[in-house]
Structure formats: C-alpha cells, structure tokens
Amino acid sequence: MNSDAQLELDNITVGRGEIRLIEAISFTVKAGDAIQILGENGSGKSSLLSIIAGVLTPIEGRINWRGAIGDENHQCNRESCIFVGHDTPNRPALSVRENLAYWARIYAKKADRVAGVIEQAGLKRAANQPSGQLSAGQKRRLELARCLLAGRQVWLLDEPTTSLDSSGHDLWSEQVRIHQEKGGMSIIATHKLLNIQSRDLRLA
C-alpha cells in the first residue's frame, strides 16, 4: 500500500434535502490511520461515507485524495477504496464462494485468494451456502471477506458490526488493525467502537 496516500476532507457540509446534517467538517486520514465516527441515527454518518466514496455530492466543501505523489482528485476512486454499506451487493442465489469468485474477477484478483478470505472471515462452514440464506451476521462477515479480497487501501465501513455477536465484533476489530499495520486507512461509522487505535469523531 502507498505510504504517501492521504485523504483530506475540507469543510464538507452534508445535507438531506433542505436539512443540513453536518456543517463544515474537516479531517485528514493518512496511511495507517483509522477514524471512527459516532452519532445518532440520522446524524449524517452514512451520507458522509457516501460522499467520500463519490456516491453523493456534498453541499459545500471538497475532498482531496492523494494516492501517490502529485496524484489528486476529488474522491476516493474505485481503485483505491471499498465501501461497505447497509445493502449488500452480493447475489443471493450464488454461494459465498461463488460470490467471492465473482468479486475476485471484478477486483482483478487471483481466484486462489478466495479460500483464504473465507477462512479469515469465519465463513468456512457456510462457503457453499447461497448468500441469500445467510444470517444477518454471516452477511456482515461476507462483507469483511469482500474487503479482504479487494485489497483496497481505504475501507469505508458503515456499521460493519451490525447484527454480529462479540466474536464477529472482535474479528472486524482484528482485521481493521491488520489493515492499519499494512498502511491501510479506515473510516468507520458506528454505534459501537471497534477495538482499534483510532481518532474518534462524534457528530452532534
């Protein structure tokens, strides 16, 4: 991963319709950093992550992504970030293994990585189960497997441990820590803090 990578939010204002949810927020995330964003439902956490991912546009402000020296654009591009939201993009009729094989092709990764990420995410027993039949907690583990498979530097995680038991929460914490140690960057919207080294930002 690029040790010079840097993501800068400069006076970002987030809104929904006529309602301004977050006013002029600024922060910088560097390689190895993690920020955990806390706030009540409707406080704008998910919208902020969507803006960083380039899915939504801020009312005001700008985002600068520097993935390499001299490389700057206004969002975290597809080659640099992965977004885990509330709606899983997996195909319900395909098994866990088949879904990850599909994502391996999308991310241009070797198919032989699939077995390893299944094990890392604690999904070995469910590997051949259709993803549409997974429990809510297993679906969150499948999203973890997708993050591990993608190998992107920036993880944008919206409530990644929702529906997970304590072991699942610990697993996400461990994998985010490993991601940080490799120079990865994580921005996490959550109601329950992961057990990681991070800056914590509470929205009003």
Contents of the next structure:
Amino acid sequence: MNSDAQLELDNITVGRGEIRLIEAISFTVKAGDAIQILGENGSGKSSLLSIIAGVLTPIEGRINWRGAIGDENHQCNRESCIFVGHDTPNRPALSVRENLAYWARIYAKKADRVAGVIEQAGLKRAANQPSGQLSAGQKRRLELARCLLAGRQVWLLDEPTTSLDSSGHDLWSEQVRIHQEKGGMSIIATHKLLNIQSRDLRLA
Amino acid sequence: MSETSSLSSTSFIRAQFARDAKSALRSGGGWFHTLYFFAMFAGFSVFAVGPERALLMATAPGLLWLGAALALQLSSVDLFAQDYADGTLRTLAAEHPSLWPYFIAKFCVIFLLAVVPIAVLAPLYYVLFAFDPASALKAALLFMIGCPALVLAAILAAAMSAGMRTSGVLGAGFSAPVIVPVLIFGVGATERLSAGAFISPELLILCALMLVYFVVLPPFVILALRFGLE
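Switch over from the form predicted on its own to the form predicted in complex with the partner chain, please.
Next comes the full complex, and the chain you just saw is listed first.
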C-alpha cells in the first residue's frame, strides 16, 4: 500500500434529479484512514459513494486523488479502487469459486488466491455452490472475498454488513481493520457501525 | 498486499468472455433461442412461399437475412440487463478505466453463440430454398461477413434500451436505421450470388458497412451503458 495516497472531497454537492441531498461536503482520507458515513435511508450515502467511485457526477465540487491512487491531474486511478454496492456482481449459475476466479482474472491476480479468500470470508462450505443459491448474508461474505482478492488500496463499501449475522459483521470489522493497518483506505456507508477506529460522518 | 494489478485488455476480454459463455451455456439454454428462432422462421418461410422453384430462389435472400436480423435482435434484447441488475456493470465502471474490453467480450460471445450457429445452419435452408449446394455454402459465408454488423446493431439496441430503461423489444427499434442498410446490401449480395457472381459491388459495400460500424457504433454503446448507470 502506498503511504502517500490521499483522497480529498472538496465541497461535493450530491443530488438526485431536482433534489439536493448533501450540500458541499468536504473531507480528506489518508492512507490507513477509515470513514463511516451514517444517515437515514435516502440521505445520499450511496450516491456519495457512487460519486467517489466515479459512477455518478456531483452537482458541484471536485474529488482529488493524490499520490499513487491518482494521476497527474488528480483523477482517480480506477485500478486502486474496489467498490462494493448493494448488489452482488456475480453470476447465479456459477459457483462461488468460479465467480471469484472471474474476478481474480479481472484483477490480474493468480487463481490460487481464490481458495484463500474463500476461507477468509467463511465460505469454504459453499465454495462449489452456485452463487444464486447463497443466502443474502453469504452474498455479502462473497463481496468481502472479492475485496480481499483485489488487494486494492481504496475500499468503497456501501452497507457491506446488511443481512449479515453478528459473526459476519465482526468479520468485516476485522478485515477492514487489517486493511487499515496495511495502509488501506476505507469509506463505508452504513446503518450499523463497524468496530474499527474511524471517523464517523453523520448525514442529516 | 502491496502488489499492484495491471490488467491487460486481453485478459479482461478473455475473463469476461469465459464468464458470459459459461453462464449462457448453463442458464437454461437461452443461447439456443437465436438459432431456434432462425430455424423456425426459415423453415416456416419455405412452406409459406410454396413449391415454385423460381419464387423460392427469388425470396430466399430477403427472408433468410430478415430471419437472421430478427433472431439476433431478439436474442440480444436483454444482453446487459443482468449486468445492470446484479451490479456487475457498476462495479466494472467503478474499478476499471475502460468498458471497451467488456464490450468486445459481449460481441465475441454473441458472434460465437449466435452468428456461427446461424451460418452453419444457413446452407441447409438455402438448399430448401432451391439453391444449389455450392451457392448455399457461399450464401452462408455472406452471413459470416454481414452478421457482425447486425450483432453490433443488436448490441447498440440492447445498450440503449438498458441505458434508457425501456423495454428491450422497444429498444430494438433504435437500431433500425443501422440494420436496414445491412439488409439491403446483404440481400443484394446474395441475389448476385444466385446469379453467379460472388464478388459484387453489394458485397463490397456490405464489407465497408461492417468496417464503418466497427468504428462508429462501439463508442455509442459505451456511452449508452455509462448513461444507464447515472
């Protein structure tokens, strides 16, 4: 992980159509930092994460990606990010192992890492099960496995622990903590705080 | 953990292709629908036209090209629907600098699972439409040349309907202006073939159309896909 990495949100205004959800928010995330964003449903948490991920455009403001996670114009180097949304980007007809093998190739990682992350995410028993047959909680664990597989510096997590039991919640907390210790950066939209050292940002 | 990933477009295309092909083959035979539709359309057309040899030969190019165009359109209407629904497209757009490899992989999957089977089956139907076997094989070769342009049109329609969140069948209408020239010159080239000339002005225009589509259409497809994520 690169210790010079820094992500700056500069007066970002978030909206959906005509509605302005978040007015001029600014914060900085450095290597080893985690920010947990709390707020009611519809408060703009997911939209803010999608803006940081580059999928949505803000109404106003700018995001600067500095150091190894950005380029010379401080635009995002997409290959430094992992984005966990509400959905599970996996093919239901393919097994857990096959889905992760796909992501391993997409992330240019060796296929032999797949077995390790399956175990870390607590999915060993379901490894050969079609992902369409997984429970909602297991699907969130599969997303954790994808994060671990990618080994990227910036984790953008949108409600990663929804539908998870307490052990799954603890597992995510532990892995985000380990990620921080290695110099990773995490921005987490959540209703239930992870047990990590973080700054908490409450949206109105 | 400090390893950096450097993904080549080729690896991305191969990974996406393998995933789409594997899930298509496992998902209840959906990939077979294109061929099935083409076979039904062409088979019924033979009976509808009747036994008169001259009429069969005259109507074959138009009917078989139309059958291929409709089969490709109908089989591609939901091409991107699953990737939108399960978040794959959002994830790829967030984590990768370009969606080009994704587009190329989709094209390759349709070409392999739809165009190739149609081109393999087509000679049989041309023979049923009173073509001699040698001409039937050449006519199938014309499908291989012209159908990639139809695939691009189908992908454009699928991307636009997914991006605009309209019905997939309605979205097929978006690509009509792109399909019509391919039909005109594909049918024209096949008619010339039945008159004894394989290389014809129509064939050359068909090739040119395909090349132009390869340059012009993909950026619109990617734009439509990104628009759909907003």
